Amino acid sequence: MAATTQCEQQTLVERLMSACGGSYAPEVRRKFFITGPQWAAAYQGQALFHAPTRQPVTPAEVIRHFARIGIGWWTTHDLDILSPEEMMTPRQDQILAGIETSLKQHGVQCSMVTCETFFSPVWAASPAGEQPEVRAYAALRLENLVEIGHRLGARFAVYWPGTLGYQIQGSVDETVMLKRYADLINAACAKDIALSRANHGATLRHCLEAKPFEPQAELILPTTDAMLGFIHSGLLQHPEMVGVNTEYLHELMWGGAPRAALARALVAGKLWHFDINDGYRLKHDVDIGVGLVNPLDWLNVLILLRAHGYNGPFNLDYKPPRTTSNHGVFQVSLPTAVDRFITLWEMAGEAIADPIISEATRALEAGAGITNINDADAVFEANKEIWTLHELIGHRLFQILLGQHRGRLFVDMN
């Protein structure tokens, strides 16, 4: 194949993208509560060992591209749109007014806002550290985030306490730090209640997001289960206002099962927000696009959520690869992430309605009908054949994933 010149490369990408097929129209994509983060679209490829590979992208550009793609919801950190010097100043009002204009112009809504409490040097010892002035500033930032959320019409606020912990053992009292962190969430909820009363509107849904590794050496709320325990610890003044934002990769990273973590949050009535991405167990936070690593696991996750009526946001919390260009982020990365999710969602619906899976599940739940339940050996003998259906169900899900249930087969013609 001849070399592809620089001026020909975008055309090649677009042609091959079109040849892939399987794309959904923007109108179809908008029917799903899929939210696009400013930080994902504007990610420049930088990391601890990586220099940026892409140019900066403004919120107005991101919102315009989201509208074209068919992503109807936009999310942001406060730091994505404001510098620390601009926060809580008249300049903040000017910037937010510009974003409001962009959202309205392109028919996109703000779904969620989240607060940066991990990057700035002021969080070196966490926003819930010993120094009262640090905690006071953290409270101001969270209260300001709530104001931003109300201003932009957001429904959710997410908090990621990635620096809540320590580097040096014995340097903090974990119980005290948890109480101080609760004080910050309480301040955000109190501000929310005051604003909703003043504006005669609804309060936000405040969601806590767990992560098992990094950036703090030891984290004290590393999993969704830890967050659920914290919510019900008695430290929060308004636990009814606080739920969880479970992230697929964050649960996978520590070796857990994301579906099981989601189930526990569902049972608790606290699964309000879901960050969707992909990656690998026992690795760092690679944030790969949904379905590119674990498509079968993702199918099972969506079967669970569809079966239990989850209707919250699916937030595209991933990083377009450093090898993808600015043009490619909006031409390939974001639209294909949305389309893979929709495809898996529809496959999950097929699996729920599949007659083979349904019959196998009913048979497993009915059991063998043995009445001599005080004899363990007899119970085992009566049921041992039916347990084979576990593997059969797994195979059927694989068939649905590949389309084999519709007759798609791969045959060696040699």
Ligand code: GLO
Contents of the next structure:
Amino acid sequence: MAATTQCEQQTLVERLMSACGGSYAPEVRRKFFITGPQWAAAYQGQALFHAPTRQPVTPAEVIRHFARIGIGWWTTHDLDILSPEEMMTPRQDQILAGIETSLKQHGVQCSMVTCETFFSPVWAASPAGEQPEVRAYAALRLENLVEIGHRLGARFAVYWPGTLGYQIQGSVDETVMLKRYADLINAACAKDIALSRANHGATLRHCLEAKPFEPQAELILPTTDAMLGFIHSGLLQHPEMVGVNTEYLHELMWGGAPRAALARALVAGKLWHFDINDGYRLKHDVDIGVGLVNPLDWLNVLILLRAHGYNGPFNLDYKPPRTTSNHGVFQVSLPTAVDRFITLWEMAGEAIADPIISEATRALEAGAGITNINDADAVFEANKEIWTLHELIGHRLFQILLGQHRGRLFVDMN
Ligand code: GLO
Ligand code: MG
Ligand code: MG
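Alternate state requested, the form predicted in complex with the named molecule (shown: the form predicted alone):
Expanding to the full complex; the earlier chain stays at the top.
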């Protein structure tokens, strides 16, 4: 094949993208509560060992692209749109007014705002460290975030306390750090209550996001379960206002089963927000696009969420790979992530309605109908054939994933 010159490359990408087919129309994509982060779209490919590979992209550009693709909701950190010097000054109002105009112009809504408490040097020892002035500044930032949320019409505020922990063991008292962190969340909730009373509006849903490691060496709240424990610890003044933002990869990173973590949050009534992405177990936070690594697991996750009526946002918290260009981010990375999600969501609906899975499930639940339940051998003997259905269900889910339930077969007679 002939070399592809620089000016032919974008055309090639666009031609192969359309040859892939199977894209959903923007109107279809907009029907889903899929939210697009400013930081995902504008991620420049930088990391500890990586220089950036892409040019900066402004919020106005991101919002314009989201509208064209059919991502109806936009999410942002305070730091994605404001520098620390601009925060809490008249300049903040001007910048927010510009963002409101972009959102309105393109028919995109802000669904969530999140406070950066991990990147800036001031968080070196966490937002809940010993120094009262650091904590006072953190409280101001959280209260300001709530104001930004109300101003932009967001329904959710997310807190990922990535630096809530330590590098050097023994240097912090974990119980004290937890109390100090609770004080910050309490400040955000108090501000929210005051603002919503003044505006006669609803309060935000405050969602805690856990990650087991990175960037801090040891984390005080490393999993969704830890967050659920924290919410009910008695340290929060308004536990009813606080839920979780589970991230798929973050649960996988510690070796957990994301579906089980989601289930635990669901039964606690606290699964309010969901960061969708993919990656590998017991590795760092690679934030790959949804479904590219674990499509079968993803199908199962969405079966669970559909079956239990989850109606919160699906937030595309992934990082377009460094090898994808600025053009590629908006032509390939974001639309294909959205489309894989929609396909998996539709497949989840098929799995829920599948007559074979339904009959198998009903049969498993009906049991063998024997009455001598104090005889373990008899109970086993009576049920041992029905348990084969577990594997049959797994096979059926695989068939659904590959379209084989619709007759797609691979037979190479040569
Ligand atoms: C990083 C987190 C991060 C959060 C974001 C929202 O690993 O996933 O992207 O989701 O800061 O609070
Ligand atoms: Mg996340
Ligand atoms: Mg992540």
